[in-house]
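Take a look at this single chain in structure tokens; it is the form predicted alone.
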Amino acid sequence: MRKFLTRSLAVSAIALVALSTAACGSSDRDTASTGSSGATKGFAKDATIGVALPSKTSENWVLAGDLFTNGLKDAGFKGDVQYAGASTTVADQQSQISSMITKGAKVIVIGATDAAQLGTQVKQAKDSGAVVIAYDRLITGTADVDYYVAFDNFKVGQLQGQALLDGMKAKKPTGPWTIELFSGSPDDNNAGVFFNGAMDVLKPLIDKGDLVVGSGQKDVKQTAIQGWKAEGAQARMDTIMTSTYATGGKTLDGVLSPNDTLARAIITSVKAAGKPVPVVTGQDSEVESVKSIMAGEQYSTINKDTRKLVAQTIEMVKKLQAGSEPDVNDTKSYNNGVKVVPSYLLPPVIVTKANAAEAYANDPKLSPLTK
């Protein structure tokens, strides 16, 4: 798994637009170096960190803007939460994190709207003597990214490709069964890292037959939805409906959809189409996807618990405020295209309305929804 992982993160880290650099100073930077590691040698308590989220295109983004905004105040620093804008958010991020520079962030975390368009604020934040921790999202491209905090992404996919195979034959006991795939943004690193899961599972299977692609659409270029919307995964389900299903009595039994938003959109093409709902896969625990899943038709979701994943970070904003390396629990998996990113992997949980009760158990939002 892990090679197969690294050759697809390498293949999909290109190379950097050159811009011109600038490391600011600030009179709190004094108190601070980067060792060969990169972990400081700590820094003042009250320090400024800053957190640099892509646009609000889902729930856990907003939730993780939020929990970061009370969790560093909380730890007593200065949080600079920032999100990109809806249109053009690379060069926002860009610019936001520049800014966080000239603040004197000394840790500055990114959940990277597009993973291999930072590496020039990556350098200059590495200059400025900050630690650059990429949240959710690996950057790729450069070797200035110091660590890694996320899900294993890989296994989400593995996870999201065995629930679309329980889910059908649980329906259908025998196949073959016909699927469609769809994958996530191509500008986020982590689309690709989702699909070579999921194909991980369902490749062999496709290969030998058990499962039939029906619009033949296999390739994750083919698959992609740029920017997570909605209205396109809507579109393409609505193109994908009427050239392959509207005629000739094929049924389609089951949907790898990435995450929940567009899990969303394609029952909604499906049910427009007049034609049963497939097996369809989720991630990300939204509101609208747990109550589809409680009333029978999204089939799964991915739980990926942002409140963790939020604080395992400011613990290793902590540990390096205090001069300590942070955490990690993979050193082998994650290759950037450059080098291999020591990572802090949590694990996610399959949630099907089986164990919807169960997994949400702690949530005070989801589990009343599990009743």
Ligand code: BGC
Contents of the next structure:
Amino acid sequence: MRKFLTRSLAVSAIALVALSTAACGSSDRDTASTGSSGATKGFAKDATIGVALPSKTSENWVLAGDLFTNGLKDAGFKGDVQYAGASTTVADQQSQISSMITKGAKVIVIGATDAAQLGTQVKQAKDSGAVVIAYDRLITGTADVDYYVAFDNFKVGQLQGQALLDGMKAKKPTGPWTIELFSGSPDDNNAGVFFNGAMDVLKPLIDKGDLVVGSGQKDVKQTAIQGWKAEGAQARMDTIMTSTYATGGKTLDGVLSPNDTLARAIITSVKAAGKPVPVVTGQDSEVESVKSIMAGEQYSTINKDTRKLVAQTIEMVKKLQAGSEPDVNDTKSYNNGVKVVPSYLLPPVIVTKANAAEAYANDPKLSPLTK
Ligand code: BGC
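Form predicted alone already given; the form predicted together with the named molecule follows:
Now the full complex is given, and it begins with the chain already shown.
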């Protein structure tokens, strides 16, 4: 229940709704577990399947687009894969989804640019008879999202929090340790889920005084980086280095970074300030970060194998085509403020230098980097 509430709270804009839903919860969960897709009808084997992805803020999104294009084609569907642009992301994605509906898409897979701003489009999709699958990022505040397919993002945050502790303890066995906290873009529901997962591990130690947030900035709002932009993370870290670590001899032991793009920006900033690189976490197994981990700089990343996530999503599409309910393995964790969305969650894997070779053994792009 604690975990459930924490995840619900991640839907920050609608936390109160989520809480009250959680509190009186069972009817929502029941609705969720039976599904609400109307999937049993099935559709043509060569139907159009829309895939609306956010802008390319990390390598995983680039890879996902390629995998969807090829995988849907191989499965016999007409894939319509679109990315939101770099700046007008929300409006772009809204109009891309509308155009998929006009083209008669039977399933629309959405990696949301802004979790809370797709209510109108997903309602139109449902009204047209399409099934809506939230991909990687939950869509919030609407009953019209049928399924969620993702890595367990709360678990991602917990693994990041634990890696931060492990890395700092390996360097300096006893605390207190001085840390800084970063979180992702406030419009991405995942950002709050990652942060809450990490705080599930870190907060008890902050409360005890074993961990000290040097800048004092502990609130998710203070730590957020709009648009997951590297330059935003670098600028915030630059400011913190000047305000907190330039004088007075305070040593920065670790930084909670929610992904690799931000991790590398944070490391660049600390180095530019002439300070030793602290333990920095990450996520996504981006090429440059895996190299950095192997070189002993970035401490950890997370392997969320995009190939598996896309394959799972295409499996769901195939089930829907055949008129069956897609498999889900979680019907209680991901409350979007209106309902608990039936989810298929894959397990994320923490990666450090110690297990990189094993973790990427089956990844032709990353495995050579670990040799
Ligand atoms: C994804 C992360 C990614 C971030 C920025 C999140 O929603 O889950 O894997 O690092 O977006 O692209």
